[in-house]
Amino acid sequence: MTDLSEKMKGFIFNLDGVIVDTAKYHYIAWRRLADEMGVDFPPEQHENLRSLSRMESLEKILEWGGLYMTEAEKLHWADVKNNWYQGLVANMTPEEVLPGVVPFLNAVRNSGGRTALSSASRNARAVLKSTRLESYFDVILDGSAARKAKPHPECFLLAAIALHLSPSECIVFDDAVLGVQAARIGGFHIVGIGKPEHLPDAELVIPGFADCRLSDILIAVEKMSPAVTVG
């Protein structure tokens, strides 16, 4: 069993692209909505919606299509999209958890670490339930928890508070530029999930949790210096 360092006690995970890959389901739902509106929405454009809230994503699609909607219409179509998305993720299975995630979470829990899930998605709990991951997290914060969007660090700061830890005692795992920026602004250690060239501000970048050992992460983190918290 890996012994946690005295400094690193909390592990905060984003959901999409870190724990599970729900991006494909978001794209299917947004593409269906875009088709309804007559807006071209290729897969590569979906990357521009990463880390954005549902309403922010809808406003981007409207902007790309040169369309105008009242606030009431935006709320309606955002709900329509979310209903389509919920129908898709309700059928997710544990087999859709990304490789290496469960062993890594087990290693963290077995070593005495505290875990939190912090996601901008209001459907985070539903995804965790369908993939049977709820029990792996001490704290679960979905999109209804934070009022300020990334790169503001509120979502991660709330997770640290719930874990009764300081940001400097926590490692954030995120796959998006805005998430990395939020963690650094908040004074957290940040491990990016993906490619180094896509996450230049992360202190450490790994391709995923497959073949990733907790001890290796802890050794690397000991050499890092988290960003200074911005008040």
Given for the second form:
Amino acid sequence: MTDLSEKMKGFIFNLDGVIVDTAKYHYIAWRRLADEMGVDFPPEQHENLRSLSRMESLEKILEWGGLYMTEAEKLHWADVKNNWYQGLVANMTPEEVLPGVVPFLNAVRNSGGRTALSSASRNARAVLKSTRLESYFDVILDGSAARKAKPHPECFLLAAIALHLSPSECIVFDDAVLGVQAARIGGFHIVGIGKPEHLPDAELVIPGFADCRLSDILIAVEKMSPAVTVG
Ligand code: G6P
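Since the structure above is the form predicted on its own, I would like to see how the form predicted together with 6-O-phosphono-alpha-D-glucopyranose (G6P) looks, so please show that one next.
After this comes the whole thing, all chains and molecules, with the earlier chain placed first.
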């Protein structure tokens, strides 16, 4: 391990929007459902579903359309959407991994860092399999791991435990406001992926991993103080 990475030992990645762009497939599947229900669902509206669970997403769409469903109907339609989504991600290829991700993961592992994938998606493993990324992670936690939704930090805390590290030794990479909040509440270092104006609570925001050097991230993170751990 290099000097720079002595303090930062764990690298925890969200999946959707960080490693791969699955948001477009979630949108296609939700849009199909919204169309069947006669709910207007433009792409910009989908931004509001980022990081929400499958059921929370369905409930938002119903709310926007002013529709009511019984719990049984919700379970049925969430399942229908999931089948459509699974059909789409089954055809994903390694070419769909976002630019710079694989070199960055290699750099982390070559420096002795440990990697975890922590996703709210129950389809995370299927996506990793289609894109052939499974072997890049020491720990993989999908949506069945955490019981509490973000901004509760449970998903990241479970990843830190599995890596045998404390939150202050880990950097979380997340593209969503809820993910950034969860990481901060959990006492992790947090690098936002996207635009700084969308992620004001992140300690550092990068547009993505293309041309991103591990050493630059570590230098920036060394200067940060992680948020206070709660709970
Ligand atoms: C991630 C995505 C959400 C998605 C959720 C559950 O958090 O950002 O858009 O709804 O995972 O995904 P799943 O594949 O389990 O329906």
